[in-house]
Structure formats: C-alpha cells, structure tokens
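Next up: a single chain in structure tokens, the form predicted on its own.
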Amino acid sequence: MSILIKGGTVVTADQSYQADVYCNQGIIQAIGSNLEQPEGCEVIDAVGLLVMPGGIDPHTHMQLPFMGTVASEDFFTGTSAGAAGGTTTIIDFVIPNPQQPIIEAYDQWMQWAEKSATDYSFHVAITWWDDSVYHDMATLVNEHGVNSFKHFMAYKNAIMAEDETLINSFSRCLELGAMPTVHAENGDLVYHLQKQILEQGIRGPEGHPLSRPAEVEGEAANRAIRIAQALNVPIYAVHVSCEESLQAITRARNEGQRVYGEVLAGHLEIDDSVYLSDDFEFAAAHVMSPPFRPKKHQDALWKGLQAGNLQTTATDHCCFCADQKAAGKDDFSLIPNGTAGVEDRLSVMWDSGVTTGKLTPNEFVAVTSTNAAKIFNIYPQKGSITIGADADIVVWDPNGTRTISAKTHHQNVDFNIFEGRTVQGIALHTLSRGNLVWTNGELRTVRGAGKYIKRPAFSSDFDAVKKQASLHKPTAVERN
C-alpha cells in the first residue's frame, strides 16, 4: 500500500517547511508541494500537523532475563508500545551471561526479537573476556551489523565489567570501528552501600537511592571517559542521571574528546521522592538503576540536554510488574530494576521540552530521532525524512492532549511512572516502514513485521582518533 501525507509542515533536526510526502514500498519516495495522488494511494489529511521522523528509542531491555525473571514486556507488546507513541525503531541488549558465549547470547536474542511490529538493533554487552569474546566481536562487528558493545559498572557478582575488561574491550571496540558504551555506576561502591544500608536496617525501596548516590555515578562516568581518553577512543554513557556525569562528559567534550551521553525522560522528569512513599508497590515500581534523583539534578541534565552535551533521550525500558517487584520486599536490593517508557517518551518530551520554550520542535526532532541515527550509524536511513529513507514518520499533533495511565497505555505492566500526567503532543499517525501501524487512536501492529537493521562500523571518525592513538592490542595472555 502506498500512503500520501498531505498539507503538513515536516520538522526534521534541521529545518521546518510545508510539503507532502509519497511513501511506496517502505521507502520514502517523493516530498514536494501538491504532489498527486496515485491510485489506490491512502491519503493522510496532515493540515495544521507536523511530519516527523519516528522516533529512536536507543536504550530498551524487552523479554530480558534479569534478577531471577524476565521483564513482562516482550518484543511485539514493546514496539507496539512505542509505534502508540510515535517511536518507530529501537535499540535493545543483548546481555550474555558471564562465560557464556555472546554469539550465543546474540542469537538467542535475534530469536525472541523476530516477533517485533517495528524495526530494531542490538547493542551487545561485554560481561566478561577472553579470547572468545575478542574474535566474537569481530564475527559481530563485519557480519551482524552490531557497531556498539556495553560494559555495566555495575551489577557485582553478575554483569559487571571490571576495568581489565574495559580497557580490553573498548582497545577492541577500536580497531573493529565500533562505540564502546557504559552503564557508568561504581559496582564494588554501590555493593559496599547496599551491605551497610541493610545492616542498619533500612530495607524498604527507600535504600534504594541512598546505596546508589550521584558520587557513585559520577565517579564511573569520570573512570570509563579516562580510560577511552587514554586509549583515545570515542564512548556513550547511558542514562546519565546526576550532575556529577554530567560534568565528566561536559569537560571531556571541552577539551576535544568524542564523549556522547544519553538522558532518559524519566530522569528528568521524576525526583526521588517516589522512594520515601508507604505504598512499597508505588515505591519499587520506581526502583531502577541509576535511580531517580534530587530535583536539583533535573535542572542540570535539561540544561545539558539544551546545550548540547547530552545528545540523545531514551527509556531503559525494562518492565517488571508488581508480583515481580515483591520479590524484594524484605530487601531492596532485591527488587529488579526497572521502569516503563517507550510509549511515553515522546509526548514527555514534547510536553516538558517544547511547550516550555526549553526545546525547539527541530530539537525535539534531534533528541528523539536523529542524533541516535547519526551516533550509531544508521542515518539517513533512520532518523530523516529525506527520499529514499525508511518511511518511518509519526504525524504528531501538537496541540493534542492525552491522559497517561497504566489502565490505557499499550505497555505490558501494571504500573506507569508518568501516572495521571496530561500531556501536550501526540501521535496521531505511525508509519512503519510506509505501513499505518497507529491511526487515530488504533494499533494496527503486525507480529513479526519489524525487520533488524544492520548498523555499519564506523570509518571516518575512528580512522582520525586511530591516527593518534598507540594502539593497545591485548596479547593472548592478556585476553586471559
């Protein structure tokens, strides 16, 4: 089927104008004024609305395997979600288990995702090393079309990445033309803190927060940036949640390092207080990592949004239902980790972004879809209305409203950290692919039509740094 999109004003990350847009065969064919109508074309009416690239989600965990169970949320309930709200691709993880093989682990991913509605890629996490791992990632790299690995700070004694491993890894991530990126906590600190938070008898989600303060945060982002800086690699910090990252990226960025860093709606948006409440379901369905901070930290990471130093804005979805939060209600360290979000961050963002003058629409455009297409190699492509890009478009009324609730959303979990808010800026129409998957308040998703995309490595960019760096190449004693 081919769809017209008729009278609108496209809003790219750099220019508004009036146009129509043909799209035919997934592809974006033709954008002009007063385009004709093709037979058996279906017409969308676009006057008085805006034509925006989907949005790109680049941080979500669905059907992951996480703190003895497995997020509610798979992969067609998820990118269903996310077309509701206007997010048309997403970026999830691969997470191996430690010693396991992460070809395996990368496989067994691309098998639960095959049910997606819309498009998808994977970030594959390095949880461990040896020489496996160093010829893993090439095999990944050259044939899978995976450009970025992840490395969690934390997580001790499951995930977590110890600094000999980071520095074997992001050496790799180099010579391969691939992002290291980083879930920036210290692991061995945030352990220390849970230990004692419960020894002094705290056990409620309240501890949550008061094991992972903003210093512990700050203290890795400013570790894994030195050490890219040393091996003079680029890198992606994840979830930057507290001011103290945010100074580590921003002075890494004055002084000329290729340092990108992400910033979740939620983060700023929702302040630690969700943690002090009496209701232990409200509190845990809050309880993620990093966790949600004071509201002086909010002020910061907008400030970083607007000026440039945090590019991209994600979810970490990663759903976990009430009976599955309960497994920590006699300790927080047990509760899993993790929020809802991906159908909701568009209209977040509109809402606290562009009706209060913080964001411009052609900004809203580059934190929600371009600037992730660019980072991770797959614009224009992904991210752009331009002929011949994937005919991946929400037709977004700005002036429309809707209420958040979980008894509403499209999300698979019973809980919604955006609870009750009414919101600015909808998504009135969903393309995928040049296909209606959300029209008018209908989701028309398909199981299985979401296709994986490929992300290049990286050339140009990783030529220049390469020029410049001594090489670290591990020797087979150091793999080990």
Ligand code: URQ
Second form
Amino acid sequence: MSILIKGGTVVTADQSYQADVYCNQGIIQAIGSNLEQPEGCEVIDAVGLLVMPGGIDPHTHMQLPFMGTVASEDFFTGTSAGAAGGTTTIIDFVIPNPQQPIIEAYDQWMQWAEKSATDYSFHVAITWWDDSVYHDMATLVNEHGVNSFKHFMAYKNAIMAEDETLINSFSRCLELGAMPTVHAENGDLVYHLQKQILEQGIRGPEGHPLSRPAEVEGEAANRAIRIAQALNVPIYAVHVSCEESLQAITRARNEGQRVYGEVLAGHLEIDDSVYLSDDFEFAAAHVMSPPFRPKKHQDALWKGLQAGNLQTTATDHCCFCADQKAAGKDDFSLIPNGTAGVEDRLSVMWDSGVTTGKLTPNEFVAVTSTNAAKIFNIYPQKGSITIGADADIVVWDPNGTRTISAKTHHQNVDFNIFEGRTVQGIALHTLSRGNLVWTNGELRTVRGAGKYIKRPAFSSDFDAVKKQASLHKPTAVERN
Ligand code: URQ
Ligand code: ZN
Ligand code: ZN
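Given the form predicted on its own, state the structure of the form predicted in complex with the named molecule.
The next block holds the full complex; its first chain is the one shown before.
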C-alpha cells in the first residue's frame, strides 16, 4: 500500500517545515513540496495537521506474569491501543525468573509478542547471575539484537538484583556495548518498611507510598549511577519519579557522566493524593512502583525534562483489573503493581507540555520518540521522518480534543489513571511501516503485523565512554 500525506507540516526533533510525505513498501520514499500522487496511491489530507515520527514507548509490560497474576493487556491489544494514541513502537521487557536461562525467557516473550500489531523490541532483565548469564548476554546481543539489559533494584525475594549482580552485569554490558537500565528503588528498604507499616496496622493502599518514600528511590538511583561511574559504563534510569533521583542524574550529567533518565507521563501529571481515597478500587488502581509522588516532584520532573536531564517519556504500561488488584484487599504489599498509559502518553504530553509552552513541538517529538530511538540505537530507522526510514508516522491534530476514559479507551483494562481528563492534541492517523493502523477514530490494526526490531550494540555512547576511559588512565601519582 502506498500513501501520500499531503499538505502537512513535518515536525521532527530538529525542525518543522511544510512538506508532503510519500510512503511505499513500508518506508518513507519521498519528502517534498507538491509531490506527485502515484497511481493507486491513498492520500491523507494533512492541511493544518502535523506529520511526526510515530511515538516510541521504551517501557511497557504486555501480558507480564507478575505478583501471582498476568497483566490484562496482551501484545495485540496493547500495541493496538498504542496505535490509537500515535505510538508505533514499544520496547517491552523479558523478565526471566531467577535461575531461568535468559534465552529461554527471551524465546517465551518472543512467542507472546508475535501477535503484536505494531513493531516491538525487548530489554532483557538480569534477575540472577552465573557464568551462563554472562555467556547468554553475548548471544542475545550478537544474535538477537538486544542492546539493553534491565536491573530491578526493587522486588526483594522475587526479581531483585543485588549489587554484586549489578556490578557483574554492568561490566558485561560495557564489554558487549549494551545499555544497562535500572528500576531504582532500594528493595531491602522497601521490604523492611512494608513489614513495619503492616505491623502498625496500615494495610490499605495508603500504605504503598509510605513503604516507598522518595529517599528509597533516590538512594538506589545514586548507587546505580555511582556503580556505573566506577565501571565507566553508560546507564539509563527508568521511571524517574522524584526529585532525589533527578538530582542524582543531574549531578552525574553535570560531571560529564553518561546517564539518561526516563519519566512516565503518569508521574508528571498525577500526585499521591490518589492513595488517600476511601475507595479501595480507585486507590489500588494507582498502585505502581515507584508510587505517584507529592506535587513538588511533578514540578521538578517537568523542569528536568525541559532542562534535558530527563531524555525520554514512557508509560510503564502494566495493566491489572480491579479483580486482580483485589488480591491486596487486606495487605497493600500484595496489590499487583502497575498502571496503564500506552494509548494516552502522546496526548497527555502534548496537552500538558506543548499547549502550556513547557515543550516546543520539536521537543515533544524528541521526548516521545527520537531520543529513545537514539539511546537504544534504532535511529533513524525509527524516530525520524527521513527518506529510507520506516514509515512509522502519526498525523497529529494539535487542536483536536478528546476526553480520556476507561469507557472508551482501547486498552484492555478497566481503569484509566487519566480518567475524565480532556486533552488537546490527538492522533488522527497512525501509520505503522506505511500501513494505516488508526484513522479517523477507527482501529485498523492486524494481529501479527508488527515486527521485532533488532537494536545494534555499541551506540555512540560506547565510543565516547571508551575514549573518556583511555584519556583518564590513572597516572603513577594517582595510583600511589
Ligand atoms: O516495576 C515495573 O516496572 C513493572 C513490574 C511494572 N509495575 C510497576 O509498578 N511499575
Ligand atoms: Zn519498574
Ligand atoms: Zn516497568
């Protein structure tokens, strides 16, 4: 199918300009003024509309087995919901059980993801360590296009990586040219505080944020960043939710350390008052980790994004319905952690970022698509409007509005953390490798049409850290 997007304004992370965009055989074939309409080509009238790279969500968990249940969103429904909101690529997570061969886990997730409607890739979590993990990481990098490995510093007695595992895995990442990423919360502290709070008789969802205060995240973020510094490896912090973590990232970046930070649309817009509701279902629906924070953290996170100390936005889309959340009815530590967002991230970021002047349209593209493509080394195939790139495009109505609701969203979950919010900025048409998957309010996704995206190792970060390390050989004096 060939599509000509006519009369629009192309908006990339770098510039905005009037141009037509012609797509055929899954890629962008031509960009220019008054392009010819080839025979049989479908035309999208984009006059008054913006033509942007499809969103990249670097943090989702479709159909994740977690805390005794399985996330309600699968790879088909989740990627379809993403398309409805303008997102065309997700980077999800393979999360091996401790002692499970990581290749076996990778094969399992690849099987689950075959039903995806749009393109997908995987970070692989390192939840345990021995020589087999050391070797299998190389197989994943060299044969399967995995260039990032996740480390959960939280979730003690489950998938938590201790410092020794962080050190072993980060070192291996440097050798392989793969980005280490972290969920930075001190899992031992969380475990201790959960027990303490439950013993005090606080058993409702209000106990969740009490057991994970910002300092628990800030400590872990700083620890992970310092370990990365000592090993001279880049590092990417997922779902940075508080001032303390942002300060650790900002300090490191100001000292020239290669540290990247991701922020969730939810953490930018929702505060911890949600946990004070008397309605268990409402409060439990907001239980995710790190938790939603007091308002001052939202202000700090926005400034971090504007200052370039946070580079990407994501959703951590991990859905559990009310009946699943009820597992923690009498003990908040048993409430499956996770909230949705894959469908609403771009509209929420446009509404809260661009219409308010916090972000320019170009910065919006950078933080919803291009930066993630660059950090995870799939630019310009993804995250760009350039000839030869995948035709992953969202035709955006900057003035259109919609009211977000679980009653109308395409996400397979019975709750929406942005419920009732009317947002300005909506996806009118979404193309996934040149196929219209969302148009004028209608989903046209095809089960299994999505492709696995390999991500090459040794992004430019690794050349840089190697040069930095070679320049800073400790002298004899320093050695003494
Ligand atoms: O921690 C994560 O990122 C996964 C398990 C999703 N759940 C969550 O609360 N963030
Ligand atoms: Zn996490
Ligand atoms: Zn996550």
